[in-house]
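One chain is shown next in structure tokens, namely the form predicted alone.
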Amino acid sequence: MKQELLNKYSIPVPRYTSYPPANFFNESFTADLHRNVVVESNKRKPEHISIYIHIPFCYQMCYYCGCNSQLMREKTAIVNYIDALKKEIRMVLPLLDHSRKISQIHYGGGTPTSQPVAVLKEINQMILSEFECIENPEIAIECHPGYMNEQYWLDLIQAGFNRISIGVQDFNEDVLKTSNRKASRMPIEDIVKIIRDNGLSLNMDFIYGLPLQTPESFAETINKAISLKPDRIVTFSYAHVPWVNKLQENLEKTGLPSVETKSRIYETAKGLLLDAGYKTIGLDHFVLSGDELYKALESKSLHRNFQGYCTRRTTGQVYAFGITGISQLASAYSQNTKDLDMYIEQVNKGNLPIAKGYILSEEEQVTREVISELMCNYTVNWEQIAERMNIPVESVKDALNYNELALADFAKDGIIEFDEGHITVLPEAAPFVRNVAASLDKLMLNSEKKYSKSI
């Protein structure tokens, strides 16, 4: 990337994992509203059900983490949380049309694998006993390999999971120590063999932009990952937001890579992955050519929800459980309280533990569709969006901050091509897709909300 483009476009913009971003959620959204939009969601698309389970507990706190997580509590508090989690699930499942099918179940955190496998298996069975699944649903869990022995991996497989995401972050132990991250308990090769021998899909997650990382050191990590040939490799860009998580200030003591170095780290990793036969998906995913995600990208039908990149086949409206869980429904978002004790108290009283949310206007639903299409497939065809939303093309553009002068500036810089019928982000400019999306977003006009930088 040219230095002048990095300087111009490495600015704070939303990540657009949702639209609107979560910092637009407001506390006027009540538990009663949540109940209403859950019931209303039965009549909306997508029809499938996607479930998210949040386990917040961690054995130690990684300094880079932006998730809602906390240190392990005493056993009683953890048991009380899991009991409340199951009660919340039992409150919501009756509100759903049981002719709908499960397409995804995803466990995140925190560290979901901080819990006994028996707990995870019980929650899976509770959900799966109520609904049928689509063919080949995705039952996935994020795993911290620092604390998992061979028996845990084997038991996890027996609990019904068919996709394992290993949070490696980096194979360089100096990088991990600086970030307060424990390295894998078992040799990674042994873990991969267990997963492969049992026929599960395998993701490996990495973070770039951490202290001590260089293009050369991260290349060693990526080359090791390539040698293990996981189905998907994810290279998350570290988002430095110490105003959200003060622990991140610890990383400033060692020092973070410059924007230029961070860009070279990513470009080096990307080059190695492409040379090894992996295909680029979105901003940070790389998959093998036979992967369902790549086939969706080729047909310009890649999609994403709060569970991550998916296909139109596997996507669903997301129903989230546990503290800070965000439900992503057709017309609204709703988020649970982040306070663990309040969560337990509210659920035990029979109340849905909603803290805030957001009702999308019709215009914002159109904007969400456009930005999702751009972030996933790097192109927007106005007629296709209009047909999908059942509105005129003019109404699609009216919903946006559609500014041809701004688009022309992107085009001059080699970021996009556009005409009256489409916008396409050029392959070499993919890291700037967030900037293009933000330029179309009316909510970004005069916004004073804080975001991480695009690079």
Ligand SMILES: C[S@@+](CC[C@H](N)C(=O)[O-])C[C@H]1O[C@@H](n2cnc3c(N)ncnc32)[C@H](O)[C@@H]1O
Given for the second form:
Amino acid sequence: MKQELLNKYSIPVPRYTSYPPANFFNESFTADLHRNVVVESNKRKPEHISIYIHIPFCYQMCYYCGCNSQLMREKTAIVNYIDALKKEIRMVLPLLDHSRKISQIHYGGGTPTSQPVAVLKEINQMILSEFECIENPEIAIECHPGYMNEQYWLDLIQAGFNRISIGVQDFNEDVLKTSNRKASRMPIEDIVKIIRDNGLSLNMDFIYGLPLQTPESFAETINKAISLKPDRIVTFSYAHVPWVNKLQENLEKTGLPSVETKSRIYETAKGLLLDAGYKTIGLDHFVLSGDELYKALESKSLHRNFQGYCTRRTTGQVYAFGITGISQLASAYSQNTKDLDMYIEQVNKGNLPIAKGYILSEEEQVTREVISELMCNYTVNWEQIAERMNIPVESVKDALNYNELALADFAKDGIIEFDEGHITVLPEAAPFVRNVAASLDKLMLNSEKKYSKSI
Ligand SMILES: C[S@@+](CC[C@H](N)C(=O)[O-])C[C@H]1O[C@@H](n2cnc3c(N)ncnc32)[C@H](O)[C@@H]1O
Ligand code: SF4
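Beyond the form predicted alone, can we have the form predicted together with this ligand?
In what comes next, the whole complex appears, and the chain from above leads the way.
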């Protein structure tokens, strides 16, 4: 990537894991509103139910962490949390139309594997005993391998999880140590064998842009990952947001790689993954060519929610439980409180623990469709969006900050090609897709909100 393009486009822009981004959610959104939008969601598309369960606790705080996580609490606080979590689920499930099907259950964090498997299994059973599932629903969990012994892995499999995400981050122990992270407790080869012997799907998460990483060191990590053949490899670009997580300042002391080095780390890793037969999904996901995400990308039907990419088969409206959980419904987002004690208190009083949310206007629902299409499939065909939303093409463009001069500038820099009918982000400019999305986003006009840089 040319240095001048990196300078011009490596600027703060939203990650667009949701549209609008979560920092637009506001506190005028109430628990009553949440209840109403949940009931209304029964009549909206996508019709499947996707469940997100948040377990915030971690044994040790990684300095780079950008997740909603906190240090393990004393036992009673954890028991009270899990108790409240189950109560919250019991409050919301009756609001859902029981003829709808579950397509996904996803445990994220924090560290979901900080809990005994029996706890996770009980929560799964609470949900699965009430609803039918689609064929092969995805029951997924994010795992921190630093604290898991063989029995824990076997118990997870026995509890019905069928997609395991291992948070490796880097195989280089010095990189982990400067990030205050514990390496895997068991040899990774042994973990992979257990997962494979039981026929489960396997993801591995990595982060690039951490102190001490170089293109060469990260290449070693990625080569090791390739040799283990996980179905999906995710290379997250490290998001430096010290104003959200002060711990990240520790990494500044060691020194973060420059934008140029970070870009080379990514490009080197990407080259290795493509040579090994992995296909790119979005910016940071690499999957084997038989993976359903790749088939969805080929047929331009890839979707994305806060939990990651999904296909038309597995996509659903997301109902989230636990602190900071974000429900993603057709017409609104709602986010639970971040405060553990308040969460427990509200739920115990029989209140839904909503802290904020966002109702999308019709125009914003159109923008969400366009930005999601761009972020997932790297191309927007105006006719197709218009047809899907049942409105004229002109109304689609009117919903956006559609500015041909700005698009022409992207085209001149080799970022996109476009004409009246479409915009396509060029493959080599994929890291700048967020810049293109932001330029179409009316909410970005005069916005002073803070974001991590695109690279
Ligand atoms: C909730 S964590 C996964 C589960 C478990 N806590 C762990 O660390 O293995 C989700 C993933 O987010 C990614 N992540 C965390 N902080 C990040 C940041 N600041 N920038 C980019 N990715 C980040 C990591 O790759 C991590 O595996
Ligand atoms: S990366 Fe995972 S284990 Fe580390 S602090 Fe964040 S959520 Fe916890």
